[in-house]
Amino acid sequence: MYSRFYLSVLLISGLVLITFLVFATYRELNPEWKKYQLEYRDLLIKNAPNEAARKKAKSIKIEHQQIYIKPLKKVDRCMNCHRGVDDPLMKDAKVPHKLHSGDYLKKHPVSKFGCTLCHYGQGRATNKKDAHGKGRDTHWDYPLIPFKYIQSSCAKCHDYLFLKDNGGEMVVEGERLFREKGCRGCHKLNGVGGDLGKPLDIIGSQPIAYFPMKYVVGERNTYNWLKQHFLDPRKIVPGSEMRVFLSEKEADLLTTYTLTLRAEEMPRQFRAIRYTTPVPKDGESLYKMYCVACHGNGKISAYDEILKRTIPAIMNPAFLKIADDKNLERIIKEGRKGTPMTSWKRTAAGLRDEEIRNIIKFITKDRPDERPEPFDYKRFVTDTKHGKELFNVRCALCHGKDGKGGKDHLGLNLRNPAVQKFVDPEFLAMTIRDGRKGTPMPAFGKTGVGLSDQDIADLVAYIRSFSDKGKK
């Protein structure tokens, strides 16, 4: 009985093994690429212009194709399925036999550049699924790049001056958007930029595991993550403080540009002359590059739902009347600790003194000629107790009873260490007295709410006392 059972098990195991060997042998003798090469040969025979060409087509060998790109140490086997990619007779054929579009292969022959250098995918693979690197079970970090982002590959070897008029317009336009949408206000590139977000120098080379794919719609790859993150940062990364408002087209342009930010350096024989993209030095361009993402046009002070704080109107004429260039330079260089306003000096965000001065020139271009009447805060003997009473009645509604502002208040956080350390009492006194026209901050002096100079001095003394309380 036992011998019959073991004999049955042995027989079944043998049948399974034989079936497996037959299937494996069949796949080995009939690889997927063989079918495509047979189709290609049939198409050549059909499209042959004469008998000699037809005879030559019939003699084409169906065999494994491989290109070794020595400078890159890359193996490329795409020609196993795409043998017609450089064949003019395949102009009207369908993929994978279709002739490559444009005249790119004239200067980029497949024998020298291969295919995956530009199109990505897995060059060593010999079947479509693995070669394209698509699907969850391919485990390939750089799947075939969508055609709409293919221009990003051009920037590996060509500079922006060349790309502008030679098929790289999306890269050039994406780089312009990157600057003008203020991306560097939060992200460093080549050591220059804000530090609220991650540096972007090699974002285009990061593996799929680098990106949180949980909320990506569609195939979970780097390309979809980047675009969907541009369109709705908080949907892809809950809690993100990224402030960006883009159209579909702008998201595609920025995705194309971002994919050019790679760690790999092409060998010299592959690179055309590379020029460093000129970074504009005028104040307006610098403002857009580093400031506009948070401050917008600089003339509106409002609570921001994304950053969870009030963004000051730094180009408001009433503010500029009392904020001198020295004060602005100190704020830009040192930042505002406890806020998204980072330090922009050379050793922090990488801006040179000249660039900061140019930004200040742009910010202050509409500064009124008339200067405010000095307050002369030092002449007063102040009463912080009276100042607290006034604060609770006049200021708490916008700045909060604790002076921290916040979601339910229009006013800034007056307890911020940067305010306490760098904003002098004279500046505070004039701001309270004259207000900020065009913002929710009214004038509290005699021409406004009606507080006396002594009342204002007491208010300033109380606000200045916040820093003392913070030390206790």
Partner chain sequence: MRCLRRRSITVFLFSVVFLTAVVMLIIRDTESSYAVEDILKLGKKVYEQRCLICHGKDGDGKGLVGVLRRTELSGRTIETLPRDFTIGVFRFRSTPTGCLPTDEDLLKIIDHGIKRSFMPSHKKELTLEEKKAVISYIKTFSERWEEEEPCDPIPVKKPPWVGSPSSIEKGKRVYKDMKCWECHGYEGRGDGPKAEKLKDDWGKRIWPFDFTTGELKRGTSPENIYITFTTGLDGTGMPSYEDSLSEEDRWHLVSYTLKLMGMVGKKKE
Contents of the next structure:
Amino acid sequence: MYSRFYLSVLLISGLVLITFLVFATYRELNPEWKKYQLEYRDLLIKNAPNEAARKKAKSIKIEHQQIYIKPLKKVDRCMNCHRGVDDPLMKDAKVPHKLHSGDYLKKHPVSKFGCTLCHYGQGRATNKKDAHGKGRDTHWDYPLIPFKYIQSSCAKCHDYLFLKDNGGEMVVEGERLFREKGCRGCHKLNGVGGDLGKPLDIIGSQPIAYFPMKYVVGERNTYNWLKQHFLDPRKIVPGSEMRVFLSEKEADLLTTYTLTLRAEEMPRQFRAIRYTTPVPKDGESLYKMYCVACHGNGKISAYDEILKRTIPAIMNPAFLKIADDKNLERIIKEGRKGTPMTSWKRTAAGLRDEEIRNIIKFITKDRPDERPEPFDYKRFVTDTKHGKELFNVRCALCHGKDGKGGKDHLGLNLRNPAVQKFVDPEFLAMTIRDGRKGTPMPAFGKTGVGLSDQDIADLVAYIRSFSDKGKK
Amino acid sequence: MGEVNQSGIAKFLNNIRSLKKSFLGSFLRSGKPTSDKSRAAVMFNNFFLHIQGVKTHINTLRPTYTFGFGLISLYLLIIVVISGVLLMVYYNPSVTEAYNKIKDLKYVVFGGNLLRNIHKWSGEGMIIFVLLHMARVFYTGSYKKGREFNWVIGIVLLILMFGMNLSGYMLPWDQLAYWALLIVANIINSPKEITDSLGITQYFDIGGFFKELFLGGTNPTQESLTRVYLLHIWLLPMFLFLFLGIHFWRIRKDGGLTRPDTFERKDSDIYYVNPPEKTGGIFPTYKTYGLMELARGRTPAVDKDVENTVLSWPNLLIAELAIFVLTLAGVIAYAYFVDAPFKEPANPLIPENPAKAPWYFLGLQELLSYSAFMGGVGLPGLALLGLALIPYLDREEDRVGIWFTNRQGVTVALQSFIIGTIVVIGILAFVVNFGWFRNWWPNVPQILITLINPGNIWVGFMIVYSLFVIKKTGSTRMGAIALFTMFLVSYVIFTAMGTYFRGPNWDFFWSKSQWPIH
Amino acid sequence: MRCLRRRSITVFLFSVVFLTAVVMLIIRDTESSYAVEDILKLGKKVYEQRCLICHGKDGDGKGLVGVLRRTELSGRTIETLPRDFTIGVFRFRSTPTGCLPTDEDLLKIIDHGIKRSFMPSHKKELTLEEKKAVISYIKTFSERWEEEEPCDPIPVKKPPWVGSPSSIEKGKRVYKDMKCWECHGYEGRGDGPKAEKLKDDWGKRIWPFDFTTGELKRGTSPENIYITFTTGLDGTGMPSYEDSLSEEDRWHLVSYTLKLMGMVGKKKE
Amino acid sequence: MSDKNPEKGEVSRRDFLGLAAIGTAVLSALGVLAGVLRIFKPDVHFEESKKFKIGKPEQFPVGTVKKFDDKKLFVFSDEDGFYAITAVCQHLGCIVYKTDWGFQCPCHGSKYDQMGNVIGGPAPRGLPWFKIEQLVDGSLVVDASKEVPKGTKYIYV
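Structure of the form predicted together with the partner chain, given the form predicted on its own:
Okay, now the whole complex, with that chain kicking things off.
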């Protein structure tokens, strides 16, 4: 009777509509977690020790499990699938029904702490992929933390002294490594440290987008980025100047420690910090914290491919012989512009005067007793022109024609304003005359190449004239 | 007394007994529509139905004439409104809560994810169908003969609909939302480009003023979310419904949908309509025009082609119902399979790379990457103005209601389609390969780029080409067809360019798989 | 603008060619005018000015500068001593293994220096005549130069397919079969199982090349890599593969080496 | 009435009254509209101050660049003094990053040189420089609401 076309359209689309409504309802009624809960119930029934327990197990309800932690504003729905996590009967069950390993849950009841506080992952999610936060399409910045880094979560509430004996060795070791590998030579933490790298204060809680994931192998998450970049910084960040050479295990330790550096702070009632860990103040520890990344043991001077320059041997006796404390303090405090050596004073990198003095004390512990023979630069009348000729023949090989040193040159940058400004001519002259034993810098004086004192004075005058030219 | 009481109670009991009948009778006043008269009365007496005529022209019911685009847009709007109200149950316009609320909706609300998908996709579906509707109205010349103003209303509705979609995009407060909000705010800010060039920003910062109005500050904050929310759920819908009312009212006043002056009924029409009964009924087809018996109008309308009309009940209503169910089924099927995008929580410190606006604005964003002002304000403004002016600049009134007017129209449309495609792709290829002024002369003043950029050149070409067509064919309608076809082509191509071929740093990539991972 | 630049380039090139021709004519003229003693005298002077500080007074590589250290990207510190001329063994030759290098080989080293070893380039500092003189002087340090004649250089002709994916794949097999990885490591990082205890012919600790660290000492080009495979590096653990590998296989190996060095087969960004 | 010298443009009393009444209505409506618009703009925005302390001058050794992520700001220090350049791209508000040659915006590929001048991409204007002031206690304050001409560097003790 009615129009055939529209009626058939109505019929077909009505059928499609009903089909999809049925599909959608089915999908909504059968979420992934239900399967796990049913499995869990079957396990309970199977493992029930007595009839009463079996009866109880049979009456268990399949429903949403949610932990709401008010002070943290956290919602965890992990127990939708991991319902057996605090059930002692599930000791031998398989994941996801397995009882939580160790006795952590005794002191950290699930109802108070939830799961994602330590394990991360997306607590609100109710399917495995989203909840574990794996893959980029889950759009979750804090995926489930690999088991080997899990200890980083302990440091949210516990102090290092406690962790040391109570299952947090990796954090403690990581912290030690962090100090001894000299990370703070380049990175600031709590406002103290060098300026070359990025500040690390909240690095562990930065979103994934913060890290350039281009070269990361395997899953692209913060954990893998951190570890792989500890193993080979230049592979992950091309052109990185990070000087770090670690074994696999050390990289894991440092990753664990880095992950403890987070922005959020636990509310008081969660924290259990009893002791503040003392920060070492002695020269050796400080040297390791701030200097060791570049200067190593300070004994040898080598050209460095990473920084593209020669790193001076600051604990070389020949150097210490002529460098007095005041000179050293000035170098450390002001830094050397144009080199990676930052200014370490209180207002820049954040070291206290006392700490700098301790470092100097440590550096100069091998200083030879004898003092060098003074050069007395002032008594000479100098000729920069002659100095220039000498420089081009004698010094340019290593220091470069313009004295700038730099790439593929053994010598240091002599045009460096710090050298020009702070290093007195006496020091320069003595260095040229006596060389630096233990480094490629030979003695140009009578004992070595055989330049006269006048020649050396001319050279010094020429070198010092760089700064005048620089200004023009 | 007792007798009166008794009879009163009896009456009352009687009333109760006949409650169903009397209630239904008051509700469905014309009774079961069995005769033509009662069918007409149903349409007439019902608030919701009376917006439609009692009789409908067969042309309106032919699916190949309208394809139901306008109707589908309306139904999508209804679906959007209903699903939107349902979403409001859970949504909370707060920068800290909005994101979590939507996650909850996804994970623990029965059908919540589907609901969100339906809301999202029917909203975006509206864009497509409104544009198709617009194209239909245009190509059948339906903006003429008194319908000029309704076309303008349609343009207003188009803008409002874009605004609704856009403001909705920002509510989840994820990375997409945040950066889209920022980009839109800066599009609003883009008149600065002109005021800067003129050096009057200091005194007359119109872009900055509106940006501030929109964001409630200088950066997207809670204030911005509140304002966007207000726009999305109240201000824009209110105006949308206001103008929608006018739109429908005008359709009715203009005599329903357009149709050819010389309409010929085909045998195949029998598939679409329930043919009018030749015998019986109150409308002897030989006698009267229109609804004189029922309507207390002044004069019977002539020229209604009454021979080719059929009763709206049931013909029109069954068609409308069919299309409604079709729309709903389509939306739900799509929403079942495709999830609405939802990314990481908003992070003001780390921009998305590429930071893309929602897809329907990516054509604009492509233009924006040449010049912010022209792409964001100048060209869209010009395009909307041009669209609105079409009915006033093309006043040829013959052959309204026929697709492409005539054979020449088909040719012109096809030619402009081909030429438009080639020229747009040519311009894009040129820009991708050789860059623009700034790549050649880095110090070129901005005003020059604002005035001469690929977008402007394209618009200039469109105008010149349609003038050329007008001159060649001697018909303004042909010029309009050329212009509109090119507009559609460029909208589609620019949008596709922005969506599929632009990657990080807005560089060109053949496919997303070539994007550098970052 | 561009036209002007092109013209100035033409003028510049032309004048360079012209000047070179003039200089070469002059040099050829003056060359013959020196007697052998004069050449040695000049050589000695140049040597004492520029070489002595590293290579030592007697050419034994024990100059004042001493050991040169260098920390690679992988963090290992390599110690280098300047070449000892008294043994008469040279690494960077174009002649077969065991042979003396040609004068051109030595000249090339003086001109270009040795990458990553602090041997600087003397191309601009010395005239050709001085360089030749210093080569003559260097030859006086070892008796080998009197007893032997340098062999003929090995011809190098690069096939066009070097660096292609299939060639890389074949090279990878050669790398595996010839046990290159024993020293150079599985990923070419110079950390193979044998690398730990590698010593040169005089008992000094040496390190296999880490391909990821940068330039080849003799300069990174496919030809140079090929010549290294063919001639070997005398005095080190790097043997010559002239006999054990076909020319084609050696070129395949070059492809793979280039891949390890990250110079081919990298996805374009 | 209206036929009274309409060509002279004279207005009768009643017309005048009508015009005045309607005019007043329109004016008051405009006034109300302006007042309504004004509601959207609070006297103070509910956001962080545009002026912020960045620290003492000693904290910026000569030759350093510091990026203040949350303030979207670069602070430079060279021999001639301090200067602050915004990190907000002037095209559509993305955040630029520092490169060897200047600044690069990830969104639409705008490029700026070291001074913040546009050298590529769609950005309509260079990155603005902000005013730096010094407080009594010696610390530096960047005022991100006040632009200064490019090249203005501040020298403080």
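If you superpose the two forms and keep the largest set of C-alpha atoms that fall within 1.5 Å, you have the rigid core. Residue numbers count along the first chain shown, from 1. Nothing here was measured: the structure is a model prediction, and the numbers come from that model.
- Comparing the forms between these two forms, the C-alpha position of Ser13 differs by 2 angstroms or more, with the core used for superposition.
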